[in-house]
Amino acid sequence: MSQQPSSSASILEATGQKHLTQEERFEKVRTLVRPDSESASAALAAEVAALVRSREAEGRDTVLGLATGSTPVPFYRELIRLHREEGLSFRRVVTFNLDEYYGLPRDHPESYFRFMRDQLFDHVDLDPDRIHLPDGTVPMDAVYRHCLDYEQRIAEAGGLDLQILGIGRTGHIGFNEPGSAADSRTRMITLDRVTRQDAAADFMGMANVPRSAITMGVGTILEAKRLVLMAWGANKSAIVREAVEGAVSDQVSASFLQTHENATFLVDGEASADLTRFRFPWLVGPVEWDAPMKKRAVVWLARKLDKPVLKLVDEDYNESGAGELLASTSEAAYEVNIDIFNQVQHTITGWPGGKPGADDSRRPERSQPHPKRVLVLSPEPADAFVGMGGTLARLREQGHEVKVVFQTSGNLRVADIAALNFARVVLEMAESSHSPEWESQTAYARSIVEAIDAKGEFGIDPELVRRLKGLILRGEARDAASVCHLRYHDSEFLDLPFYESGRFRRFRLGEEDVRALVGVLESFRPHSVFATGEASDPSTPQAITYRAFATAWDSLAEADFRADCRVWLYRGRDRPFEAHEIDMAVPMSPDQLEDKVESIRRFMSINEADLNAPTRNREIAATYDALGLAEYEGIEAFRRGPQG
């Protein structure tokens, strides 16, 4: 079965969605999968360009509905490239945006008006009079009339020829939170708590995220002639499956796209991973029963039937749609069960750096050399502790030379109160000392307080404040490292330029960032590298730092240390690995898991999801237990990455 549809399939012409292939039969709306967000965005931009040019040749406007957030950024960048390099003109384009936060001035860096200017409008020849966004600054008593006027302007433009959409974790399109009706129109809406949590990093704290927004309604969106919903990264895979394969429900507003005659989900490989044709391909057609596919199917069957692997029988396979596995191998269930049980069992190790002197033929990591030089890459300071805090401690306790490289300062995640508390302590110390030696410190502390007061609730941190927040986070990171038994000099802070000069959803990887990773690899010459971010949303610091590492790694293909270096992938803020994906499982005792919890708590500006990381470790351990393996308090999971 092909894992990717033909790249020649049209994105905008989705009339074939009622005639899905055998593999797609669980999908209730047409879904196109591309390898990555860049290729998907380029394909969509090319079709939009063709639409704009054809309508311009006919003397007609193209009316585009646009979305914000990180998802459409690569699409907008490709449109800008087409304008600059291939002469695509937007003179006959009219735009309407989905939504806008209520209460933000239009020049605020997180307003969608400002976002669209930064990401598209200021870089193409769009007529400003043809740009339309909801206005989040209208008085409360004028919001209703403003929403009616917005609907009227869409109608006067001839309706939307194409509406671009993203999808939130609650399944919302626009800001149509759970409960939004199919016939809802443009209106003010109260934002869901999950939606505000997801925006917290953009606003440097959830307390700063607006509580309301103005959004097109589901009914308004569904009136567009064409709909394209884009989704990138593993964190979107579960909600994509629910919207594509689940029932139409006002609890997942994206599911209403199933009712549209010309709607397409355009997703990358990671976001498609939970669709039946990719997650359980044996249920939709013949598959090649190689070792990974066998492992996936047997683990799935055991979890589906809530039985240990070794208790599965032939009837379980035949009655659950996996009988072809037995037929393809000419083996009984018992033989297949033992094979897969052993594979899963051999992923478990208490020696993540390899056990010296042991037979390593069935262990995830080789026994030699010992000790190893182990490089742990942490995109933001908390990531390494959230994803592998217990393993960090194990590696250090077992004598390996561990270097944790914090790739970014993480200062955008530090709340104002942390900086204010620091400044106020300095001021109080100065007041209590009555010494002129404190004059410079007093002036510095006051400048911090004044800068934070001046920027207000939704303002941008000046460089002075960002620098202080980064230093505060350094202290917290070193404190967390000490809980994991790491020494002061076991940490290095890169402060990669893309982060220091950017903001969330606006980051751009540069050559300096890659050179910094090359320098780390060349100087440390690791035997093992632990990295994360390969499955993250492409615009996140996690994804960008992983690309920096991957590019640096590829550039060192001829370096002699690479032949003896293994790369392991871990998951921090992203969807955890499933049992069949795990190549190394590091168990933790109750005390070790509590130490991990304590390391995470050392970060003052930590969110609820990160604090719940140990719950995910317990869930992985429970899965291994249910498969018939030993019972552990928690497990940290790893998958093999690109090797030497």
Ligand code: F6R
Given for the second form:
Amino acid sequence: MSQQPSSSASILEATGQKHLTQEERFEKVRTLVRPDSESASAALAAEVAALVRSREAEGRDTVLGLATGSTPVPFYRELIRLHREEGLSFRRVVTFNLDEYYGLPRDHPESYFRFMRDQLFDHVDLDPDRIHLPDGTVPMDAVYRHCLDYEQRIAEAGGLDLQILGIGRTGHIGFNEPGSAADSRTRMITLDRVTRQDAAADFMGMANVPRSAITMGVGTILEAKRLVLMAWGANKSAIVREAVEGAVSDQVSASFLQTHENATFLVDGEASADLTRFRFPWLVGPVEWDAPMKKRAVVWLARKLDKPVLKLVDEDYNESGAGELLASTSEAAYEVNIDIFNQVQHTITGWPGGKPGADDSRRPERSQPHPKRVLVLSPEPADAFVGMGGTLARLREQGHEVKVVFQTSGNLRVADIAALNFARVVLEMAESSHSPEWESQTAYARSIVEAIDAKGEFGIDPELVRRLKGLILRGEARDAASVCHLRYHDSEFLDLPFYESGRFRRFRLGEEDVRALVGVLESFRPHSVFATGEASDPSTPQAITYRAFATAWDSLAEADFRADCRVWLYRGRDRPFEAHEIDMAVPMSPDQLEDKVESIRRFMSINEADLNAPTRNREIAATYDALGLAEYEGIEAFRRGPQG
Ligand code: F6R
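Right, and the form predicted in complex with ligand F6R of this protein, after the form predicted alone?
Below is the entire complex, every chain and molecule, led by the chain shown above.
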């Protein structure tokens, strides 16, 4: 589709709406779509390097406005590479960061100052005197002055040549939460609840996330000569659409980019998925009416008109811009409706591992072999239960050999108090036993308490503590698995090294991680694999573990088990599949949904969103019901993976 013109265009030479094609006509700011965050970031870094070099050649500085968070990480990595391998110098670069949490000292592991040092500043030849971030430690009564000074310094540097932006799920740029005016300046702001939730994992719990921050204002940002907003992953697609196609509004501060004459959204395929040209392409131009496109359009039409599929009539198609679908097939609405209704109907199965002895020509999963070896990959321990707890239970009940592989230990999500409680129990047992046999356990428990005391509230856990936290989660995961009728030995814990040695937003996949997945696949030789993370923000454990699996899978192209293995994708924490995307819908009774909630509750580290999983299952069921299919309490949805 219209990805063609975009992928060759220069990012920094944005020219407002002038280049919009017919297909992009709903977009009010130029939006470039690249296949993935890596290639998009590399292209942007190359253009920034060219800008810096050309200005340096003219004897001028380049003033860059920088962002933190996971989005720009691959961009910074590429800048570092350009510095190391291609001689890009930052001597003539001046930087201003968008924001900083209020109340965090600069050496705090989650301060943006520390983040920028780790991700960029310490690895290039930037002059420390030319680095600027708001200071989160200025006393309250000095904040106003500090903000004025910050603005003043930007002006003295000649203004921002380029501002790099990410976008929060509230639509914020910098920390300009809903309600921030177009002319707002650098100031103190209270963080939105959603923003704090999104930062909870970094801070080991929502309670530790600062409540306020100092941020450049929308007005400050819009004064930059160029703006590039990057967004990756399915969880950003809805807010990207609002910012790009919606009205300019202070409720979505990124929408103000529509008013700037040189602003570009740079997004990956997943983050662009809700734009009209991708989501409803028939509304913006001719499309090829293949089977998936038809299904998508009919489901869309039924939902839009709030009618069951079988009640759509010719006029409904014509009046809603899908008349071409009928014209292209020369079928009447009635025939198209039946075809799509049947397709959706055939996604429903209570037999996610196939129904033995049944005709499977119209079932999502084949009946043979039975039982199957079913591999379920869970990026963090709770993911499999959040995404497919009900299906897990069914697979076991239907006699399959189910193996749940917990890919990471998830230990970064476990609160200190859980580890401390464990250590205290050991100490008390030792004390009450009055036996010297407890000496080594006592020493172990003491070292846990000391390590946690020593690191302070937000310090980084030493390996000993991370290991204990991982073991606590293991116990919870086994417990949750037993709620889904799995046996003790059905669980395997991989503790992938990228996670054990990393931190949120800064993980990096390594060869050892891929090797571990190869090992699992080779030894288990599954008939079906359930995986998740293919559309996640690329910095998350979900996306990284998916990449580890996909790479391992590709490397086993010749393995004989692959010829008879099907890959299913599930969604846990990411945007759920839409009805037209679903290839297998596993219904759940009220009791099964209850059991699923129970399994999720076994994790102390779960958050509100995880507990909300059944709501998503109910929503999918309600959509199927509204399309005219059977009414279930809940549905867990799956899609065939690209791996065959
Ligand atoms: C960070 C910033 C924020 C982030 C946004 C997205 O300096 O200003 O606007 O860009 O919250 O965060 P990530 O990239 O972590 O999804």
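Being a predicted model, the structure only gives us computed values, none of them experimental. Positions refer to the first chain, counted from 1. Take the two forms, superpose them, and find the largest set of C-alpha atoms that agree within 1.5 Å; that set is the rigid core.
**Student:** For a quick test of reading the superposition: does A157 move by 2 Å or more at the CA between the two forms, rigid core aligned?
**Tutor:** Not so; A157 is displaced by less than 2 Å.
**Student:** C-alpha of Y444: shift of 2 angstroms or more between the two forms, rigid core aligned?
**Tutor:** Yes.
**Student:** Does V298 move appreciably between the two forms, meaning a CA displacement of 2 Å or more on the superposed rigid core?
**Tutor:** Shift of 2 Å or more: no.
**Student:** Keeping the rigid core fixed, work out how far the Cα of A423 travels between the two forms, to one decimal in Å.
**Tutor:** On core superposition, this C-alpha lies 2.8 Å from its counterpart.
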